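One chain comes next, on its own, written as structure tokens: the form predicted alone.
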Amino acid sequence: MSDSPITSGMTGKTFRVGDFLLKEWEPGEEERIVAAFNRVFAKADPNFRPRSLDFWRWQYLDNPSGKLLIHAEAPDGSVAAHHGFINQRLLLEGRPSLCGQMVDSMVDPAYRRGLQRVSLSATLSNSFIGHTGGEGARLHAFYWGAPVPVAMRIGKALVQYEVVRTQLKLSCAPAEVRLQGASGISVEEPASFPEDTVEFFRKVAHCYKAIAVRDQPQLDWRFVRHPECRFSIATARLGGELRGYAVYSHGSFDGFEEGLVCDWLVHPDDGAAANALWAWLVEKARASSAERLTAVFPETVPDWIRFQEAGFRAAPTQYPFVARTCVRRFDPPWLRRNWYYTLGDTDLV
């Protein structure tokens, strides 16, 4: 068996590393992948809840930003390892780009020593990122994630994870949110995102050098068609013009059951829309008996300060946000300064 990182046998979407065939997903393979995923994680975690095919298909195959999946097959055709990335369309300095969120990584214990001197998991990640990362319309500027401690140790050692930031959260009891005037703003709860979400996103996106695309198909996929979680959507309008939106869910984050601000987009200068949406969030939290409201932002964006001015206070989380850079200028220090994201950009809610 060869221990070369990548052999010259690459053909199309498949290539061999030692005895393993590394390949991108093809239709019909999801059942074997999900079965292997559930088998591996059930052995490692007694509290593991099996992944359903419906969820897997939603997370990867239905994503409007596209698919990003790779697995390793053993000589007998069994799934030896699998890495799932959530594809994300971005605007980077105003230009369309891509990134991939690293969310599902697993190797069957029977194959963890299947390569000499290097791990199958690291080989799978590094080989795939090497072929899909870079600058270009169909390449990925960076890969990122919020790994648990074990994955962080492995990723830092073998997959070149670099820390973007140790993530903080903003939390506040509903009764302590400081609400001010929202003159003329009307708040509605649509069943799905309105068509003018795209136009509104374009107006706000120029405030940030890095932001995931928030158009109607992407937001509906993330928050309306989720097969397991239920989210509430609010839009804020002035004279019919969309001025902001928020997404709420009562769920678990960072070990606590809370009212979660899953997504939020309001122009930094629009205090009235922000106040109207905070009032809506307070009512949703009270209705679901949530003791606290929690949001996640980078500390470098205006909402980090704006939420604190409304009464939210910063607290640590267990999550480091990490990145593997594929375009040099979009390195972790640049992302730390310029990247806008919320909880809804992650797979944590």
Second form
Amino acid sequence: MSDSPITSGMTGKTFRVGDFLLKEWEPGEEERIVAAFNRVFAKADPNFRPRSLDFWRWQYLDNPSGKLLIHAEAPDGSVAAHHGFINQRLLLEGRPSLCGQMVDSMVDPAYRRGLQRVSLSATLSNSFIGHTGGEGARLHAFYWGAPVPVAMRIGKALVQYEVVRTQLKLSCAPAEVRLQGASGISVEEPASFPEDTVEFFRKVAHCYKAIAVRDQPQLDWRFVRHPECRFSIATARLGGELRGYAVYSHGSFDGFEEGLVCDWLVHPDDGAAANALWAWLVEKARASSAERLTAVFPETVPDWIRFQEAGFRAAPTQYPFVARTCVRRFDPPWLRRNWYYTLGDTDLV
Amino acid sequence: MHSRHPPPSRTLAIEIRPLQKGDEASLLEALNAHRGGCVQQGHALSSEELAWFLAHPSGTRTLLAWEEKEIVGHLSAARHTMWMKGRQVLFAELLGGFVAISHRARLGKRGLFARLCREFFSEQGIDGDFIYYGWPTREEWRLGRKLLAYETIRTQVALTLSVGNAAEGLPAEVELMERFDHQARWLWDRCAAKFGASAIRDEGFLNHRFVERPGYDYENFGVRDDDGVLRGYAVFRKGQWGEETKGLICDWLVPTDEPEVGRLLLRALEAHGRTQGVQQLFCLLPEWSPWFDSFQRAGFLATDAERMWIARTSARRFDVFWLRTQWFSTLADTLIV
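Next up, the form predicted together with its partner chain. The previous block was the form predicted alone.
To see the whole picture, the full complex is given below, headed by that same chain.
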């Protein structure tokens, strides 16, 4: 699972549409893409912090699950539109697959009406999605996102997003978490994920019909080598055997600064490991003076109930989780029922 | 050799028109023959139930597709008078519909169901039905998402409470109300300032919905002050949601600054649920309502309700984002239960 970095999504195709060349990223183009990104978003958002080249390289080029980066090149060579997808290797009904989180979408305002009748952005995404989506280890079964309302309105019209779920969060004051016994479980804070993570992931993954691969390369990329955010990792072991892990960060989500449960993987039947990791999370939250601990899960997975039984309460967020499916049977109701994810699957933390 | 042309379409003319006086018996027969339609339920629809549906205080809308003397298609909605951003408008709950098996070969955009939908929605707007909405099952959602052009307001989460074994009776402060009176509207007026949109809960609406419905037994619990003024109410029904029988909290109206009233009603609901032999109380409330959190503090868990709440809106400003965060909705807003 961890020894074959995938570079799928690479179609090798280009499309000529009107004056624009629609193409995938090639080495050396990142500087132009990041410059365009910073130019466009600085105009739209006065609080925008320019994206660094290091961050962009980490987000896309270093991702062990590969990349899908497409852009429209104007006749003068400038980047007129761009879509960035964070790839995730998935286990989908136990078989390897991919999904892509659509995160960095932009059109230079100068080119918003670049094509006579159709949106340049929609043409760009639709040109490639037909070639990169489908069933198989190197194809995207679905594309997804957690857009704010404005982006949702655009995405719905252009990319045919459909709502998988109007996402709720689970929050609790650290003092209100109901901690119980965790007999024999030892909790450690490693600097990076241990090698046996993948073995543990395999044991838990069969509980879910759709789950992004959580192996050492993927988790280290996401939580250890992130260029801007600092995460704390805890592993729970019983007699040396990995029984669960949690990732904590103090940060901003949905407009609140709080203690965030950025990732969590514990077998649904393993109450002791869960209790040990909650105790660790409470300790981290107290140490960072967080008023609340917040986690995100689908309400269809056992952790959703388990966290509530530990004192967490559900509350709305502004985010819908949306998808454009490329395999008919994995439609939004199916994803809603079967897909396991946490905050760490998103780019929101 | 096979023809490349599709088989010839049916040649009989289909007339689509609203329900008229005298159509009721044919509609009833068609609904029961097709096991669907204007009031979704597992049992056969009685003439009393149909009459009750058609007597909805804010009206109903029913379109029928006739082929000669047979109803081959149907679409219905129950209207609710709503208060929305300071004005009175109509929302209409879509209640299924059917197309006869003989006409299902083409369920696409040129099929009979699509024709019904087009005609049905032609009157949508500020002077007609401002918003159509519903709670489709997964299968209904798949069928309707293209033809009905609806969007998801919310993937519905329910609040559920396992009913304990303690032998606590109904609190003395809580009364079982036979009917709602004019004070229901006063109560709703007190609460409505915090709602962007809400069905107007007056005695006409509530009595039709929870007292006069044939075949459905609701228990309406109220708390009054010493002067007899209604301070809050909750409606209970032992009924099915999905496969299981639950204690359904079909409506809940309590000012958020009167938590003691809420506590009394919850105690009453739990005690009544026990006497009714239900294992679980089940409630839908908007997540933005302070009661959503209060119920959880009282022990309810937020669980998947396995339904999507959908809407077809007629004004961009009042889109599904707005509805999600502004509409005070409960099971009272649907005739499913």
